[in-house]
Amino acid sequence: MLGHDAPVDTPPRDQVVDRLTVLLTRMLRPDAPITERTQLMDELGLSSSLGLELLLALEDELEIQIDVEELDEDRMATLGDLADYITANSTPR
């Protein structure tokens, strides 16, 4: 595997960063850009509702799975944690 845990065919981390900041911009509109220290809930004020929102449209765009068995609010506390998350728990569809 290449230096890395996540499974073969998962979208790489940093396309996961793309999407995920498109799709919190198009969502939230913030004032201040979205980066990968972005505070999710404390900055945006993400939602569990927004969260699950924001999962599924991923989960489209990318074709992939995301397991949240053990996602909870310190794996989603940034934009960079919650891409990690992703990058490791999620399988192509």
The other form holds:
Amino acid sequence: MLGHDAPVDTPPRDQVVDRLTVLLTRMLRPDAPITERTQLMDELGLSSSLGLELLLALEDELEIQIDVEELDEDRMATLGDLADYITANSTPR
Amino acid sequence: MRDAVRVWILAAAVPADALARYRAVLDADERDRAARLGTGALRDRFTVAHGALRVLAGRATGAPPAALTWCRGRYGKPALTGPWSGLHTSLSYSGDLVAVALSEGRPVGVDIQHVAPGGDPVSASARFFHPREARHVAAGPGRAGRALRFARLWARKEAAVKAAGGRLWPNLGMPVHRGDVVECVDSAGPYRLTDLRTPAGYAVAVALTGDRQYAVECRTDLGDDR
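What does the same protein look like in the form predicted in complex with its partner chain, given that the last one was the form predicted on its own?
Let us now look at the entire complex, which starts with that chain.
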């Protein structure tokens, strides 16, 4: 039985990767398939304003809140990097 | 004499001969970055943006454009190195346009935003902006009006952050709607913003470090003797 201090569930990394892949494919319609190693800015040309749109859509889909205070370009170089950041810096809402 | 910033707003689509001239002044790293981009339009826009920056900074410094070198700050802001470090540069591109800004003495940031039809500016501003700014976006006239208000605020925030050399995300809550002198929280300090007249469907803002007034000279071509 879970107590009041049970850890809250954050989405597993695989689920974050999957949803990011779907959302980016829908938003940017890239020529090549998107993978964890796809570079968001250097290959897809993701702008910061599209990045914000992406995070907002992900928050809605997974019903989470992402803490963006520590986010910077180095932490979202690839899709895998961004998935790592989100997995470590989000809370259910 | 007042400080001055020069801004060029340029078309990203250029004839093949002009594109080749821009490509010729890029360094190996820039050509590699251009080649990695996933579509021809992205590659060409990158080449025009970085090529134009080199041509314009070369004119301002008297250096050959291909010889200029930048180093990256803690959060990635590029700064001219060595004998050219007194000239501050900033670069932005969005949609079909490129913006280049040059400033002597005061660090500069420029940002251009294509007002995209998609997205949800009301939810985005409610989630990430100051509450007063979120209300301003939500009260915009129609869908296009709300998108334009969001893009204008976003360009102002990003221009200030680029002048500061800081991180965008922790500064998204920075109020920029009322008053042109704003305070960044990350790389703390005052920055003076100016909105620029732009083609329909775009928003452009420029920022210089410090609160002193400055003049803005804005052009839409290279002027051109290249």
